[in-house]
Structure formats: C-alpha cells, structure tokens
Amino acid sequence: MFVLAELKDTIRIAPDQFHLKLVEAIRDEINRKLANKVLLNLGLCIALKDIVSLKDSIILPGDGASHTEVLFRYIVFRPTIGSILTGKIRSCSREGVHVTLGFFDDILIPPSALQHPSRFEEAEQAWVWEYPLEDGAKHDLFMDIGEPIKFRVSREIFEESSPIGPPKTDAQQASTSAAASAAVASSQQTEVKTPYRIVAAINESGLGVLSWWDQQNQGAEEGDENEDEDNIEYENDEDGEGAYEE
C-alpha cells in the first residue's frame, strides 16, 4: 500500500529560515511542498522518510534565498493492482460505492464490480446486495455509510490537473451578465479533475461489507454447536440417575 520513492529536487530556503539547521529547514520545506500532494504517475505523498544526499547550497543573483539540490526518499501511497484493502463507505450514488481510507477518499466501486445482483435504493441512497437464500428467496444486505468494507484494487487512474485560472476581479464580474457568469462558473467546475483515483471491486467471496461475513460465520458456528448437541445422548444408569454420553 505504501512505497518509498526516491526523488530529487532543488529546495529553496528563505532567509528567515537561516537560523535553523540546514537539514531541518530542508525537511520542513520538503514536507510543506509535497505532503498530501499527488505526483503524476507516482501516488499520494505522505511524509518524508530520509534525506539521501545534499549538494552545495547556492544563492542566485537577485535572490537572497539559498538553493540546494537534494536527493531524498518519500513515503507514497500507491497500492498495487490486485491488493486487498479495508476502508469505510463514504457515500453511495448511482455511480457506485464511494470508499474512504481516512486519508484518501477517491476510491470508487462501480456497479459492475459490486456483488451480483445488486440494486440502488434511491430513498436510502444505498446499494443493496440481493443475497440469494436456499429456498429461492432473497435477503437484502445494505451497504450503509460508515460500514467497514473490504475491497480489491482493480485499477488506478492518474489525470494531470492544471489551474483553471485566477478568479475574476469585481470590475470584470460587473461587466459580464449573470448568465455569462453562471456559464463560466459551471465550465470551471467541470474542468476540475481528480489527480489520482482508485477503482475497486468487491464481486468475489470474502469481499464487501465486513458485517456480512461476520453474520455468516456466526451462523456457521451456531450450526456446529447445534450439531454437537444433537450428538449427545441421554441415558439412565441403574440408580435411575441420568448420565450424558457422547
């Protein structure tokens, strides 16, 4: 789920940070620059592991800050395809089940990757697995918000996201009509992309909401206990007292 990525970057340390040790200042700046950021085709950056090497610091003309080329290792979240993770259901929609890991929310289980057959309940805003029973009936198993869920990573999607431009000034907004402003806002919203997404699946045995399998395991254990009780025979001894024998 987590990997170590070796990266190289030139780190700028502002003059107001010169009172710190160079390594400490560089650590703080690297984490400020990368923590909780997505690097294209690499993953979600979590925290700095260590600094491998530092080159000489230089001060460029017209800039009082120091610039240091740094080779470092960073902890990155990027689960391998096929790995099994456990998260919580964040929400449900017709697009599928949205799952969160607490620090990463962009996980989607599409309808085609849910247990079959499943349906979406508009009133409950939840997906339901129509679990088949032995008598041919079906038992509804709901995928409720907040439920722990186990899933398999089936695909990852990286998209290059770029800024949509600075916001308009008051004068520019006054010069445009309300309809034009609404159209611009709508187009800007559609341009916002998620830089890193995970597509997951639960359409196999043992995956899905954890409480489903807990209930089945409890039912199996109760069945075993009942079988053990059926194997116990009650007999009377010569004194008329009862004795249990297996």
Contents of the next structure:
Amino acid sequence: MFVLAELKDTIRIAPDQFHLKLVEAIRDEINRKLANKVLLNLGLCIALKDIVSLKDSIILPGDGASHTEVLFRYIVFRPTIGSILTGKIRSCSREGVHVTLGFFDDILIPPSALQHPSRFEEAEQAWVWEYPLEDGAKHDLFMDIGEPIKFRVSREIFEESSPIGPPKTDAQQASTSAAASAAVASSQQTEVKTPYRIVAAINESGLGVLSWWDQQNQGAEEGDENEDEDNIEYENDEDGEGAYEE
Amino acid sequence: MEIVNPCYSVLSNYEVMESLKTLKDTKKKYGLRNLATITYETLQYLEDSPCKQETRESIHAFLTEVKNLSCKLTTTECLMMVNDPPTSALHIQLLIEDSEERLSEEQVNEILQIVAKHFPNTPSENT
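Please give the corresponding structure for the form predicted in complex with the partner chain, as opposed to the form predicted alone shown earlier.
Whole complex next, starting from this chain.
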C-alpha cells in the first residue's frame, strides 16, 4: 500500500536557513513542500525517506537564496489496484459507504460494490446487508460508523485540484502560479475537488465489516472442511438417527 | 517537481512504520505541521495493524519460507501477506488471485502454518 517514489526537484533554501546543514535544510524544505499532499498521478505523500543525490547549489541574480537540484525518494501512499486494505467506516450515505484509514479519508464503496443484496436504511443512515438465511428469511447486517472494514481497491481517481486562489476577479494580483490556478478555480466555482480518491469494493466473501466474518468465517470454514466428513458421518448416522426417530 | 520514477520500490507497512518512528523521534518542533499531522495519523493507523507485532527478522524468515513453497507467489502477494497476515483459508483466497486454481488445499494450510509460525501474535481474526 506504500511505495517509494523517486522525485527530482530544485529546492530553494532561503538565507535564514543558512545556519543549518544543507542536507538538513533540504530535508525540511522537501517535507514542508510535500508532506500530507497529493501529487497528481503519484499518490498521497507521507514523508521523505532519503536523499539520493545533490547537485551543486546555485545562486540566482536578485535572490539571496540558494537553489539546489535534489534527487530524493519519498514514501507515498498508493495502494495497488486489487489490494486489500482495512479501514474504518466514516459514514454512510446514498452514494455508498465512506471509509477512512485515519490518514486518508477519500475512500468510497459505491452501492453497486456492496454485498448483494444491500439496502440503505434511511432512519439509521446506514447500509444494511440482507444476508439470506437458508429458510428464505434474511438477517440484517448493519454497517455502523466506526466499524473496521476490509475492502478491495478497485479504482483510483486523480483529479487536478487547485489551491484556493484569491476570491474571484483579482487573479491578476496573485503570483503567476496562483493566477493560473485561480482561473481554473473560478471555472470550477465553489465545487470542492478531491485530488485523489479510491473506489473500493466489498462484494466478495471475506470482505466487509470484520465482525461479519469473525463468526461466519469460523462457521463457514469448519462447514467447508467438515462438509465431506459430515456428509459421510450423516450417511453413517442416518440409519441410526432415523431408527431413533422412528 | 519532476517524477523520475513513480514506483521505485514497494514498502511494507513495517518499513513505513519504522521510518516514521525514527522521523518522529528526531523531529524538530517548528514549522512542519503537515509532516507532523501525517506521521501521527499514519503511525496511529499502522500501530493498530498487524505490522506492529512484526520484526525485520520475522518478515525476512517468513519471506524466505514462502519463496521456498512449491507454488509461485508474486511479490505483491507476498507483500500483502506481510502487511495483512492471513489467518484463514478465506483470507488467503482474498489475497491471492485465483487461489483455488493455483493453490492446493495443502499449500493453503502450509501458508497458514508459516504465518502462524512467524507472526504468532496476529490476532486470530486480525484487528
């Protein structure tokens, strides 16, 4: 679920950081820039792992700061498609079940990827798995907030999201990068974009709220394993049992 | 910012936890609020997961033994088993693609035994 990404960037060290060791200053600067941010098509950046190489630092005319090209490796959260993760249910809505990992919140299990058949309970604001029982009745399994849940990552969606630019018209006053993003922002208006979303699925046996499988798992497993034996035993016993009943 | 290699290597949860712990211990107290938040939250998550119980040695021993199995498992599958040690046949079925076809019942049991041997502290159905 975590990968190491190799990145290259030119890091600017302001003069007030000159009392620090260059490597230390650069580590801080990289972390300040990337930690807890989503990099497009890369994932959620967690922390700097190591610096691979530093090029010579240069000074640009009119700027007291030093600029250093750095090659470094960063710990990034990006689960592979198809992997299994465990999180907690954050909330349920008509759109599906929202799951959080604590450090990453934008995980959605759409209704189509829930255990079948499921329904949304308006009164409880929770999704319910209508687990069919053998006698045709069904057993309601609720997906309550805070419950640990195991899911499979089925899709990742990256979206270009912009920093919150200055309000509306004064895009020109902003710095160049902000101006570009403000233009994008104004076209999007108030719509909040999530840069990195994960679409998950729990429509397989073994996936879903952990407690569902806690009991069932053991039952099912024993059932599976003993099924053959049981059948044999039954066959053997049947005569006896039948005789007893009679 | 230039992405040289988006996936230089994969990391196990344990490795991430270790580096975050070192980071937390050496962390300076000023400025890096985002870093502090994400390390705290990620550590919270990881310390609640099975990798809390793992050690470098146990992972290494586990992987050597899994590699020696008669069945071929991919690196990703091994990684997933380290991150989330399977405790039941059903669990293995989830982690390993086409496990019904690729693994015999004995092999599944063998994997379960290896897991139990190297990661003994994994709760019977993990937290």
